[in-house]
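Given as structure tokens, the chain that follows is alone and in the form predicted alone.
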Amino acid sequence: MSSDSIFVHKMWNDCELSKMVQEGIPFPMLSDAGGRVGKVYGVYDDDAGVETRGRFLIDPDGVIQGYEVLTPAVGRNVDETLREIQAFQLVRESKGTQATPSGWRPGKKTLRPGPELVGNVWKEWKTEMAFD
């Protein structure tokens, strides 16, 4: 979603996205003309009339679980967004009995939250979760 019009979205899709994403993006692009939604999320710049680039990960209950807002000169990382969605899904499915450390990927070891983990994350990190 952006404050760009549907016509700008079409031009962006036809001239840029279609050359980068073979089958096209698998979701609709939404226009927030006037920035009403952007104002609610605090990313609309009234002076410039545009929204700052960002993403909001919202769970099925409508609760924001994560967000990132970047200046226009810095690109976002789709792989990291997907990793975070998978991590949020795993934690939700486990009803909070599992936690995912920084850099966690599906199939990697998770952590068990609890008092015994406090001050000992480094041990788990060192033995099981070293950087790939």
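Here, rigid core means the biggest group of C-alpha atoms that superpose within 1.5 Å across both forms. What you see is a predicted model; the values in this text were computed from it and never measured. Numbering follows the first chain given and starts at 1. What changes on going to the form predicted in complex with its partner chain:
- Arg112 shows a C-alpha shift below 2 Å between the two forms [criterion: core-superposed Cα displacement of 2 Å].
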Second form
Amino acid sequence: MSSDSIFVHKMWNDCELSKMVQEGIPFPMLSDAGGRVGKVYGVYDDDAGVETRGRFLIDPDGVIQGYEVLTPAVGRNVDETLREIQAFQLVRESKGTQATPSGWRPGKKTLRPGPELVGNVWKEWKTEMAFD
Amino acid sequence: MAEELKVGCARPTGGPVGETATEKTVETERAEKEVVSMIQVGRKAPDFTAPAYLKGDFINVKLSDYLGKWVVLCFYPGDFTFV
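Take the protein just shown as the form predicted alone and give its structure as the form predicted in complex with its partner chain.
Let us now look at the entire complex, which starts with that chain.
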């Protein structure tokens, strides 16, 4: 979503993005004239008249599970977005009985929060597990 | 899910759902600037409608139509920006 019109979205897709992504962008390119939606989400820069790089993860109940906002010159990390979605999906499927510690990736160890874990995380989780 | 959009010469617009158009005065503009963002993790994502371009078609998208699915909503400064 940006404050560009859908006409400009079409031109960007057809002239440039379709040369990077075969068959063009597969998801809706949303237009937010005047940044009205961006203001509600707290990502519209009034002075510059543009949206900043906000990324929101919204679960199947319509609840925001996470967000990240960057200034324009730094791009996002799509792998991190996918990792977060996988983590939120795991937690949701476990109905909150499991939690994903720092550095978790699919296949890595999860934690089961409860009285026994208090003060014992050091036995279950090592600092190097925070890194790939 | 998404309805097709009939496009005339005007630039199609959307906006937050449930917001009514009011005439702007100096006071309301000042109040608008003081509005604190409604965003917080664990809270509902504010609903909105927005015109969109999708694979050759112009459509109208409503966030709440995606209930039941995971949604990644990305804002960016503008088309043809670089990163």
